[in-house]
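Listed next as structure tokens is one chain, alone, in the form predicted alone.
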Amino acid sequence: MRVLVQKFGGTSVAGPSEREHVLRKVLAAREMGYAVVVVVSAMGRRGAPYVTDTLLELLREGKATPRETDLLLACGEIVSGVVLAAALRARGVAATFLTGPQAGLITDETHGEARIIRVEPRRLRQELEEGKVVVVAGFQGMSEKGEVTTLGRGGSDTTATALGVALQAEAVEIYTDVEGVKTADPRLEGTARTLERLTYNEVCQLAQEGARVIHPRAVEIAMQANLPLWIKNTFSDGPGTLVVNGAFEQTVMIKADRPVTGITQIAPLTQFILEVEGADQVRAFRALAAEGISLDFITVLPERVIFNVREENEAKTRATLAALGFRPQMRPKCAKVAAVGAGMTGRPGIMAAIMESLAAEGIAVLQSADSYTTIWCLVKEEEMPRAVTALHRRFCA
């Protein structure tokens, strides 16, 4: 049995006309001889009746427990899945709908950000063997104690790759409303191109640094099994972007002419500069961790700590540090711009080219860091569009 997993995002299932495109993709896969599993997100974008933010709004005046919140949030994908299964049957296609728990997704106990620990696909496989298209609710699973859990933002991507690995699928197709992974955000850089191929490591870095095409956790699961990923547009027949395994990275990407694959950005951030040393550095990090504040872009020096937080965590971070008697310097309205590419590993001169390109635009680098595949630069948020354009022009045009 040749299995293909197709995941469709909220915009793909938002209404009857959008779902028509989904039906075509599913039917085309069936005609190619695949047993098809379809993973769905809740219908539409922010503000639509069943999406996560709208459902959370219902709880604004009450006090729901994390367990009850997950029960509510799981409803969006259930509505979407039942509607799509019904549409398939109306087309004469044998189809059935399964919730995440019914599909065998077992998670840890963490409500709101659960992680899949195993998949028990017996029922799912049986339905496929009976010739049915199986529609599965993304974003949800069940703990060992039988409680419904949700997987956090982008969790439907994770559902799709976990099922793909469990079923030994030939591939997972992630359908969105874009043509694939771009060399930059097309809203900032009009000349951004669709990338034909990426390595798992590259797409993970791009996703973590702001490219919202696939969840990094989904890529990590696929990478463990060398499961091919395609990122495609529901509303076109374009080839999309293929995410390939490490063998491709070793034999081809090292020889690539382009050291940088793409440019991404995250904003707004607030930079904190804390003049502390030794034990006080430890106290600061422990206090921030205890408050659940995620730090980004961290630099630790003997007498100074520099880090960044999302703008929405600025006040909480400041209050936490003040409670310890610390008075940090703060620089609000910053943006992190990243150049990502496996081809930069071991290749000198990339940082020099980045600095040269930004300096030519009069853009000051407030902080920088690097890894084998990524170089990050912190800039003022107002200068972020020009920074993205300058780096894209230098490396990706």
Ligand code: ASP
Second form
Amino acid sequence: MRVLVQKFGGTSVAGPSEREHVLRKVLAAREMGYAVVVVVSAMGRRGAPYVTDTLLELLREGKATPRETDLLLACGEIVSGVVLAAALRARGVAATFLTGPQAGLITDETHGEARIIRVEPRRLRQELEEGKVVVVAGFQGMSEKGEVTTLGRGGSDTTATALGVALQAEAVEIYTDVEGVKTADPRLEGTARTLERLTYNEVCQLAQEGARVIHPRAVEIAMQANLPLWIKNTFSDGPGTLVVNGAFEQTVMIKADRPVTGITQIAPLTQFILEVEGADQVRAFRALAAEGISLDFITVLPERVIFNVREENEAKTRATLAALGFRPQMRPKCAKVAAVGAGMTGRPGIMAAIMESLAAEGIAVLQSADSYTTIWCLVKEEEMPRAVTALHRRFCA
Ligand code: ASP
Ligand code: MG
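The structure above corresponds to the form predicted alone; please give the structure of the form predicted together with the named molecule next.
Zooming out: every chain and molecule, the one shown earlier first.
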């Protein structure tokens, strides 16, 4: 049995006309001889009646427990899946619908952010063997105790890759309303292209940094099993983006002359520079942690610490530091621009090229950091679009 998992996001299953495109994709996969598992998100975008945010709204006036909240949230994907299975059946396709628990997704007990710990795909496999298309509700599972859980926002992607691994699928296709993963945010960079192929690491970096095409947890699961992942557009027949292992990881060679695959950005951030040493540095980090403030882009030097917070946490951060008697220097309205590429690992000259490109635009780098596959530069938010364009032109054009 050749299994293919197709996951459709909220915009793909929003209404009857969108669902037509979904049916087309499912029927095409069947025609190619696949046993098809279809994972669905709740129907529509923010504001639609059965979407996750709307269900959450319903609970605003009451005091639901996390357990009950998950029971309610799970309904969004159930509505969506039942409707899609019915539509398939109307097309003469043998189809059945399973909830996450029925599909055998066993999670831990963390309501609202549950992690899949194992999959028991017996029933799912049996339905596939009977020749049915199996539609599965994304974003949900069941704890060992039998409680319904949800997997955290964007969790339907994770359902798809976990089922893909469990069923030894040939591939998982993540369908959305864009052509695939882009070399930059097309709203900032008109010449951004759709990438044909990139590595799990690259897509994780790109997804975390704002190109919200797929949940990083879903990628992590696919990567562990070396499961090929496609990001495709429900509404077109474009080839999409294939996510696989990199040259260093095994099998597929990624074009070796590509040090940088894509450019991403996050804003607004506020940079804090705190001139303190030793034990005072520890006190500062401890106090911020106690306030639940998440820090990003942290640099520790013997005589100072530098870090960034999201703009909405700026006031709280300043107050927390002031309470310790510290007077930080603050630089509001910053942006973090990242150059992501598995091909930069061990390759000299990438930072030089980044600095040259930004300097040529008169853009100052306020702070930087790097990992094996990413170099981040902090710049002024007003300079962010030009920084993205300059780096895109240098590496991705
Ligand atoms: N419906 C859920 C959410 O909005 C899960 C998903 O769509 O992936 O987060
Ligand atoms: Mg999503």
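Please read these numbers as outputs of a predicted model, since none were measured by experiment. Numbering follows the first chain given and starts at 1. Note that the rigid core is defined as the largest set of C-alphas that superpose within 1.5 Å between two forms.
Asks: On a core-based superposition, does E20 travel 2 Å or more at its Cα between these two forms?
Replies: It does not reach a 2 Å shift.
Asks: For R318, is the CA shift between these two forms at least 2 Å following rigid-core superposition?
Replies: R318 C-alpha, core-superposed: shift of 2 Å or more.
Asks: At a 2 Å cut-off on C-alpha positions, does G362 qualify as shifted between these two forms after fitting the rigid core?
Replies: For G362, whose C-alpha is compared between these two forms after core superposition, the shift is 2 Å or more.
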